[in-house]
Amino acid sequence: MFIDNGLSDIFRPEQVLTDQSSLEKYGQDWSQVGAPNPLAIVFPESTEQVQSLVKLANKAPFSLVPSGGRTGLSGGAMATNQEVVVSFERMNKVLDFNKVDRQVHCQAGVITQQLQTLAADNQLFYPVDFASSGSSHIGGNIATNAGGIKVVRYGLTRNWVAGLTVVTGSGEILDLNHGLVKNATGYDLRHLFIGSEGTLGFITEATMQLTNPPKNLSVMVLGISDVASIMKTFQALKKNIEPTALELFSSDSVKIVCEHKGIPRPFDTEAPYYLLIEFENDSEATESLVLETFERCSNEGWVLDGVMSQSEQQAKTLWRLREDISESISHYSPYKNDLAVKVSKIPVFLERLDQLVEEHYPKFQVLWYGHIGDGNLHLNILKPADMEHDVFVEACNKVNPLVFKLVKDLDGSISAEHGVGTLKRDYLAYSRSDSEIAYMQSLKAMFDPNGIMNPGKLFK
């Protein structure tokens, strides 16, 4: 009866959905881990409504699962145990734009692309960008500390959060940092909620920092001869230019994208690996330096071939070689791993992981792509057409401990930017020590004493 006597005291009838179609839609994210089984979907419109809901959930009790654009790949927004899903779709307003401070104060449900467009319309730039920017929410980006393709120059979402309004698991509203650049007054609780995946509380509003837009962007795609040459080419480029993006993808990735999207190959020469470099081509001197670096890398045998965009349209086409990979392989039901090591360890990481994959996945097609500029690589295993999905997932899961052991040996991360959610929850110890996990659980207990906030995510 709490649905009638509790939620109806907080929300109008149109703000609560309990029909089966809505429960299935809002009860899962892109990971589609487990069967969605929420109790209800609610659509708050203000921080105060979220606060009232959290207080009700503590009293009733029932658990809450946050829902943004549901573009997550780690099961962080799955509701499988009669939770109430809190969708931030209607909290989608830009509350203030300050051109002097170059800041936007907005609700958590503002779509990433909406913020990017607002910035561009005011000759500014919001640099956090990824394939799901047209559907992901700012609140979800903050809750997972989203990365994307511009991290090598601009850093993660964390770098651009100037202030937060959150509702903790005990129902308190915290207004954190107030958009200040300098604030040396003790613990900065803002950073506890960034990347916390909704386990400590729900982000309802954010003040996001903007910056100047890059100018005259050019894109270069290079065919790399072998693993060792990846790092050598990377170092040569970084020595002479500061790229805005630096992406790596394998030859199989290029083949699938070109076949499925009808995109022309960047050049005729076959290469086992490809590097995509985006940079500000702001002068003839810069372009000459880039071309000299390309020539030197070619003479060394590191680069087999290359192409540089001569127009904005060509730059967009070259970018599609990287950005369209995820969509192109989606019908293969890929098993995804999102891994990170220090940039200097990428060659040894790739070599060892290739050996491991070849040994344990000899019949599976494996694709590599990722953000080499920040050490983040995505391992995608494609499901054979004649294999049942459950059998395929079970086979991949068996090798996870070996993959994560390699990551741990290299002091890396089992989840670079997708978060932990439920998919990586049982493997957290491969990236965090027992002491770290114990402190994290203590923080969870302090902010969410009854364990109602996104239960089962990050920890059991």
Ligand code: 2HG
Second form
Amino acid sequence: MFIDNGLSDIFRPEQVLTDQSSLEKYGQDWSQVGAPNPLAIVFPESTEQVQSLVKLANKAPFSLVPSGGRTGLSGGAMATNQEVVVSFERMNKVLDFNKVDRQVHCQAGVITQQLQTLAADNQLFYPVDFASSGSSHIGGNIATNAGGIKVVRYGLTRNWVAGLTVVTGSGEILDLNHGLVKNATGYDLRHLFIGSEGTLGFITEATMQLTNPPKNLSVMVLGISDVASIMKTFQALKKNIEPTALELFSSDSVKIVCEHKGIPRPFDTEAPYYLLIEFENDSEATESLVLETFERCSNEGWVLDGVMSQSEQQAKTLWRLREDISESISHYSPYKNDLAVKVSKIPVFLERLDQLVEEHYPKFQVLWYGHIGDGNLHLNILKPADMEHDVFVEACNKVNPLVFKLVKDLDGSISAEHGVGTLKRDYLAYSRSDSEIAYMQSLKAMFDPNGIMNPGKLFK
Ligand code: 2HG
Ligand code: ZN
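Having seen the form predicted alone, could you give me the form predicted together with (2R)-2-hydroxypentanedioic acid (2HG)?
First the chain shown before, then all remaining chains and molecules of the complex.
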């Protein structure tokens, strides 16, 4: 009752939802780890309203879970324990576009695609892109330092955040970096909030940097003969081309996407693996170089077949082979891995992971796909139709230590771009040292002394 009263001091009635279907909808994200069980959903419209809410939550007390497009895959936006979910859906306004600075100042609930479109309408480009661009929020992208398909050329979301407004867990508003390119005045707290998964405070506004658009993009899909040839082809391509994307996927992934989405296979030849390369096809010389590289890789036996897009439409269809995988496999309730190593370590990583998968997942179908160009692999284990979900997850959990130990041995990451949330929380120590975790916990205690901001995410 006290909570209700408190909320109604801050929000109009239509800004608070407590009906069962809303609690279920806003209490979970795409990861679906755990059962949604929030207390209420609130829809603030300004940074000041978020601040009032955080102050109330500290007093009441109750916990807050931030909610953007809820497209996360690690449980970062799950509300399973009577938290108040803070949806940024109504904070979806572009506040300013500055042509000279090539920056957009927007609220956290602006959808990624909205920013991409605004950039394109002004002959500019927002380069962070992924399959969920149509529903993910900029605030969520920043809170998880989202990556996606263009990282090999343009880097992660972090690279494009010029300024941030946040409400800390103790209810203070911080305006960080003011959109400056240069600002050597001590600790850059902006970067602390990027990737913090709402555990230190909530991002309410951001200033995003735009850039020049790439020209004349072409997409090539190559069929690769075996694991060893993936890297050989990768290296030959990288030597000659500066790709805007360089993606890997296995034949099983292609099969499922083509069946599920009714799109044609890229070519008739069967291949165990596929590489997708997107590049700026800006001169005849570039195209010849690409074709020469293709020929050399074919002569070596690494590449079995290939196709190059001849139109924007064909490029889009080829992209779907990769971008539609995650959605196409969702009904198999896959166990998701989001692993990364340095590019130079990919050959040894793939080889050892291949052995490990063969040995420990004999009964499961395992899909390989990911952003090989930046060292990130999404290893998805599919649940057999006749197996109980809990039994399946338990079986995967048994293999996790082996997979993560391999990642640790190679100084890699157990979560490259999906965040830690609750799904990877218990494995954090495979990627971070005890001292690092202790420092992170101290930072959490400093910004969020009562532990009300997205509790249970990142750490217990
Ligand atoms: C992708 O790259 C997304 O398609 C989702 O990050 C990855 O489904 C996944 O595991
Ligand atoms: Zn990905």
